[in-house]
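The chain below stands alone and is given as structure tokens, in the form predicted alone.
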Amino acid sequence: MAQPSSHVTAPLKDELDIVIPTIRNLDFLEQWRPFFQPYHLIIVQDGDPSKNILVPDGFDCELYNRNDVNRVLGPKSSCISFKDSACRCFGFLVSKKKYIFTIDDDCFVGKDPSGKEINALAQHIQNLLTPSTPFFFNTLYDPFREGVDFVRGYPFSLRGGVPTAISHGLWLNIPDYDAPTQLVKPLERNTRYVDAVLTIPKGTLFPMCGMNLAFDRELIGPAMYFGLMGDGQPIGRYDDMWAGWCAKNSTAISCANSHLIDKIEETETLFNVCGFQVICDHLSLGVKTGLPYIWHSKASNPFVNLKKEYKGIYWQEDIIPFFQSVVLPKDCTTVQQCYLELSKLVKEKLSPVDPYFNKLGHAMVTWIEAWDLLNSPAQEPAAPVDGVKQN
């Protein structure tokens, strides 16, 4: 295990929650202690709520189990997946902070090629606090990193960028592969460290992984629903990808801004596009991917994964074209409005693929109702009962 640095700064200490889904004791936090200890942790316990989950001493944390989910949400608890990492969404609901960082309990501190420990949280925060540039690709990648700028030929009217909603980190050691790839490459390990951050371009979907992920909860939180997966559902291991596909589309018109609209009109001929799709592209929030890396310590069982994934492997051939064709109405100006509209389209367009998508579409509506219930201005934080709070 990497030895912690003696001095670590804690940016946004009072504005960020760390959300961790788990079924086991959280010994892995010991390695993260110098980086995570200044922050508030929300632990979402999956599986049997009578099982005691041990958290190392000294962390400011709240631990919620399934009984807490049922108590806080009542009938709306049906939208929170069971026996699946998608249960982490409950942590997104009860948080009152502006930013969320979520990580899995088999992820540890990585090292860069010089041997220096990677402060993944600090890099995510840097990504979120600097603009994204989804509308014109910068060949030096993220122009807001130190020592980098926009290259010659980059339009000055677009250099202000847009707010970054999601920061997607990567993995050393065990890659995030699906079951078929795991089966044909059982010994493959990622040792390649790429010192780069880039914005995912407009109109491009991506397979989002939830094990090393941060987002601006105020900008995109209602769209970060990891779906209805796991126990009792015909599919698993597509929870984070579902959230990524929805968020990349939902954000398209979630932050109407007259200044950006003016820029759209000014640059319409530059991009040789017209109509409402222009507004969708130009009002997107940004998504960055690349740094930071974490050390993913163990590969899940590919045969177990295949049982969870196999329908998703078939369905994604219909899901991806669906998301590529989504155009949301111009009068949807909030993330909630966009997401509810998207839920209608899911039920309408994907239910012919399988009745599960009708159920998922209803769960998406329930999720938004739960979000609004717990995030009204007068709402008090949800305290754990069966779980514990430590300081």
Ligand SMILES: O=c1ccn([C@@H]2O[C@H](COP(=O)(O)OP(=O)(O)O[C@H]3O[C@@H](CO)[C@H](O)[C@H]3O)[C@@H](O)[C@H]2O)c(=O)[nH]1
Given for the second form:
Amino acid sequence: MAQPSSHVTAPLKDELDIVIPTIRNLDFLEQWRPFFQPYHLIIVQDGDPSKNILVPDGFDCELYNRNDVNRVLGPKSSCISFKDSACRCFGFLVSKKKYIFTIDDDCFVGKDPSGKEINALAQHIQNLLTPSTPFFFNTLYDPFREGVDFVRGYPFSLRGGVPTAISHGLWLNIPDYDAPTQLVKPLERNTRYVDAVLTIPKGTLFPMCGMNLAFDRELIGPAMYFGLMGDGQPIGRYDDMWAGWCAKNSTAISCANSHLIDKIEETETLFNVCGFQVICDHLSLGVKTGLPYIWHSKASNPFVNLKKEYKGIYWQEDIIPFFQSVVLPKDCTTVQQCYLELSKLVKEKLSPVDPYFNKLGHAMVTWIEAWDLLNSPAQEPAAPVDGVKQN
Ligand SMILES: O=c1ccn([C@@H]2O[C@H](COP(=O)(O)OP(=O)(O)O[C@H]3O[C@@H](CO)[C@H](O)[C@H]3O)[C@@H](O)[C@H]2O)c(=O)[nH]1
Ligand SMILES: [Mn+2]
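Now that the form predicted alone has been shown, please provide the structure of the form predicted in complex with this ligand.
Then the entire complex follows, led off by the chain already shown.
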């Protein structure tokens, strides 16, 4: 039985938005109520905007449908996917908070091996508020966790770590498998709860899943674009992957932290830390994966998924070497600058793979334009008109 909300703390209550992409009524929120009720929800309704999405009473939320997306962004709405969970990044765009937690509507509260309900949001916040260690691997995992520390031989000059930009949670029950794996292992369920949080090492890419994900919007929000997927696009189910490859390569320290850039470069020289000199390592921040777990309740149709994924499965044999080869100019000191540089390289280097990447490169620019438009100090906060605002 979930703890009554009076017993659940709500860290960062006014600094975090919960973004949910959906095509269905949000009954799943009832189970999350003790953990989510104190927070503001941004619901991105995909598909038919005339469909009425029911949200349980008592949640502070705003709901945007496609009419709202088109109204808020005008022609720039072309960069927001339709009929794909990639639409969730519109919620990242309109939020005014420092942190984002995004979750799918078929993800429920998981239980740890002791049977205790997992407050996934609190664990993500813990992950984001403690440093990452991308430059040197701590073999006892997260050194900033209660009851853990750096092990012998860990350089003291690196023990401060770097700020954490992304917290990537995992899933009990239905794992996030690609369609071929789903097809050959239809009954496989993830029952293994691994009690660990790891920093993904510098220079290493990872397959980011969007169903249980949190990030620091001020540090890497502009890189968390979920691409062009779904309706009218040759690919789907690579939305979160694309964002993860870019974001892992786009975590950049704003000018305000430029002193840290010097330290990182000094550290890199000192330890000859060489990674793929992409945006992430260009001005690294940390990315963590592991706890928290959610309970992923249903598998999407593997045949439908195969149709969405198949081009991505062979394209990525070119995409990954591309990201691993990216080098960025030293004068890229903000995420936006890094991301725009990346968009140029995507058009130049990946459009020979398929013309889609030329379109995607342009959409990356449109996304940054939309980001800067909606996040400029003078800009009034967006508000749903066609969607529903509930208190
Ligand atoms: O057209 C659509 C379809 C779905 N949604 C919403 O998106 C999430 C995820 O949907 P679902 O759980 O059905 O799909 P999964 O295959 O389990 O999703 C995983 O695959 C990734 C592919 O993008 C995704 O990030 C993972 O979470 C739900 O909330 C649906 O309501 C949608 O908005 N539009
Ligand atoms: Mn799902």
